[in-house]
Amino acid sequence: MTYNFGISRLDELIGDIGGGTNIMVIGPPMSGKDDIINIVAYHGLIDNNAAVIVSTREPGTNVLEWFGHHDTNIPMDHIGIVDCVTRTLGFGAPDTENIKMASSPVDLTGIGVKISQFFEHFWMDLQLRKTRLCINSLSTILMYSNLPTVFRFLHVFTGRIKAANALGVYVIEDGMHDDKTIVTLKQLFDGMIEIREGEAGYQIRAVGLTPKPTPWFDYEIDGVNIILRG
């Protein structure tokens, strides 16, 4: 069971990503990480994967609208969003088929239960054998919880990803955390997508998924495609 990112040049260099792989996406603010994580989920959806997205920065309805806006033909019943935002704004929104509500980003137990419910639904009810878990972002969760608590939470779910032969992708804001936090969390991941500011915009590369890091590529986001140059 294998996966890819849907980013053509990186996928060519990396080859197939084995099921059970956990990847950190780390980069500066405003570098398009929200779109990148959605695009990774999207390319799984068009390949008949399920996608579970934990949103700590915008309401689940916004995330769902992104997918509907970019492609009305994707199987929307294969998307599950854990919304950690709406109830913190004081809205008593109910769960829907696509969106389950957590009380806030500090509610790691609730977030974990909702993720597990989606995993079970996609595996048992829809018979989907490939799932992508995207957590956007760990930085928000770390603002509300201490490092040992977040590490324990992630340890459970990176283990769950391995057991389910799924793909886990987790966003971190570069520059928001001390070195100890990044080094501690890195232990849980098999590789990284790194983003940095370049001369002409932002650059991207993969680390730990090939014997040596890929080159840095300038990139731009065009709808559901990430176009690499260089």
Second form
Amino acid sequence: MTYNFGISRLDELIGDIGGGTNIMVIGPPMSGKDDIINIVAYHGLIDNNAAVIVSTREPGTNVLEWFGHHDTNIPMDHIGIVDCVTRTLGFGAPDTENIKMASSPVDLTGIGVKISQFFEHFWMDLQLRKTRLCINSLSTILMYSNLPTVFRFLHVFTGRIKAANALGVYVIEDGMHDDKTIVTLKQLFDGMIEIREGEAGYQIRAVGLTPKPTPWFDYEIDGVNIILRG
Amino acid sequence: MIETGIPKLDDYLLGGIPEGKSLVYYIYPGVEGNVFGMQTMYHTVSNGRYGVYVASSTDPRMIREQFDEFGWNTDECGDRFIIVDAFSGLIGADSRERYVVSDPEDVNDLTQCIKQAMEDLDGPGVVVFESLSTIMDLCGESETLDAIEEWNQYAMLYDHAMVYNFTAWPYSEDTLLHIKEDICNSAISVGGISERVIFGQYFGILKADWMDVPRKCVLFKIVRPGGIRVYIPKILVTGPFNAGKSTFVHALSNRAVSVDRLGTTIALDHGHIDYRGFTADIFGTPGQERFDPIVKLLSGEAMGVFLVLDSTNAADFVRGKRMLEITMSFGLPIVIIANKQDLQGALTPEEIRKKLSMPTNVPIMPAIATNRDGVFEAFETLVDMVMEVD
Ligand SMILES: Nc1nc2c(ncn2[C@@H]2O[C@H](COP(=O)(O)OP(=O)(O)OP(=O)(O)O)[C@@H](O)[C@H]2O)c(=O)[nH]1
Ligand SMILES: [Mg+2]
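Mind sharing the form predicted in complex with the partner chain? What's above is the form predicted on its own.
Zooming out: every chain and molecule, the one shown earlier first.
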């Protein structure tokens, strides 16, 4: 059971990623991490994977629209979104087929329940054997809960990713957290996608998934594709 | 006693939680166990008692909506449903609740509010914690453990019952052990059956210091509206041709489908039962001998069996007994349905017992499936037998 990011040049360099892998995506604000994480989910969806997306900054409906907007042919019933935003805005929105509402980003217990319910649904009801979990972002969660709390939560869920042979992808804002936080969290991940600001825009590379980090690539986001240069 | 309102659990606890005692729902992460505390809260309040709900990770307005999702209207409970708001302070929001913890990260602040609420209650009630683990995350492990002891002692003074939802994140071993074994009078584990993913949920009693603990483990489901239901994944209904199996399945079920041709079942009946705190899936077999291979296929993993007999058709009783063999039901809880009691010449259950030479520990119950007469009594009997199995 293997996965690819759907980022062509990087995929070639990395080769197949084994099931049960947990990866941190770290980069500065405005570098397109939302798109990147959605694209990683998208490339799973077109390969008959399920996608569970925990959204802490965008309401679930917006995330769903992103997918509908970019490709009307993807199996929407393979998408599960845990929305941590809508209810904090004071809307009593009910759960839908695709979107389950968490009370708030503080409510890690509730978020964990919703993730597990989507996992069960995709595995048991839809018989999908490959699932991608995208948490966007850990930085918001860290604003509401302290590091040990978030560490415990991730400890459990990176473990569940392993048990389910799934792929976990977790977004972190670069520059928002102290070194201790990053170092602590890194222990939980098998590798990283790093983004930095280069001279002519943003650059991307993968770390920990190959013996040496891949080179830095300039990149551009075009719809559901990430085009690498250099 | 303060009942938990969780089906079966109150029986096992000999009525519920004695006043002044504490109970923790010890929840495996990812299992929707917080509903246990909610159900205990609502059950208590709707029985005319007082309930205090300590909200630590959800806006109080949302909490009322969460109760609503289960069909539990908190407005109807008036001022017996009290919220201690230990959430709003966290995100700097205003609160309309009477008890507000201004700094939810300060355990003393929280303690003060909780004590005040306990004092103000007009009689014994229940104090339910939405999420003890969130409090622990915010206030620290040892601070929270100390506070729990203080709260529990205070509750004893006022005869309130304390109920904690606790999600067992990987805290220190000591903390987890303390919560599971020491700090409360009773602990209920709320677990997940997992392999790759969590696909089933159960509860069982870990500890209750006022009684001998029964070693029971109960599967459950959460339904909206409704709440926690004891779940029986498979009940089998078998019996001779034309005995009334399909009719019986439909009589018991909230919804059911049958695969029939010309009035006889050729594949199966499948129904879903939701009755008095129990939910079950029920499968009816065909009766004709030529379908015996299908009967065999259908009968694996049943937790209990109904054998439906046409009480006017003694000639088929042997076939009925034979079907218990085909379905390998011996050893499982079995209830025999003496169906069609409305017809002339129907034998009584005792006459049927003689003819079948059935031992007395197999109940034989009269029924008229077409009128639903006796079907729920039979269901309750079988469920009781299933729950007795260890
Ligand atoms: N009078 C009376 N008729 C009944 C009763 N229960 C079932 N019947 C009738 O008995 C006939 C057979 O009922 P079914 O429920 O189809 O029986 P079955 O056991 O599923 O039959 P097969 O699937 O063909 O083996 C139908 O005409 C029913 O209406 C009852 O309690 N009283
Ligand atoms: Mg039938």
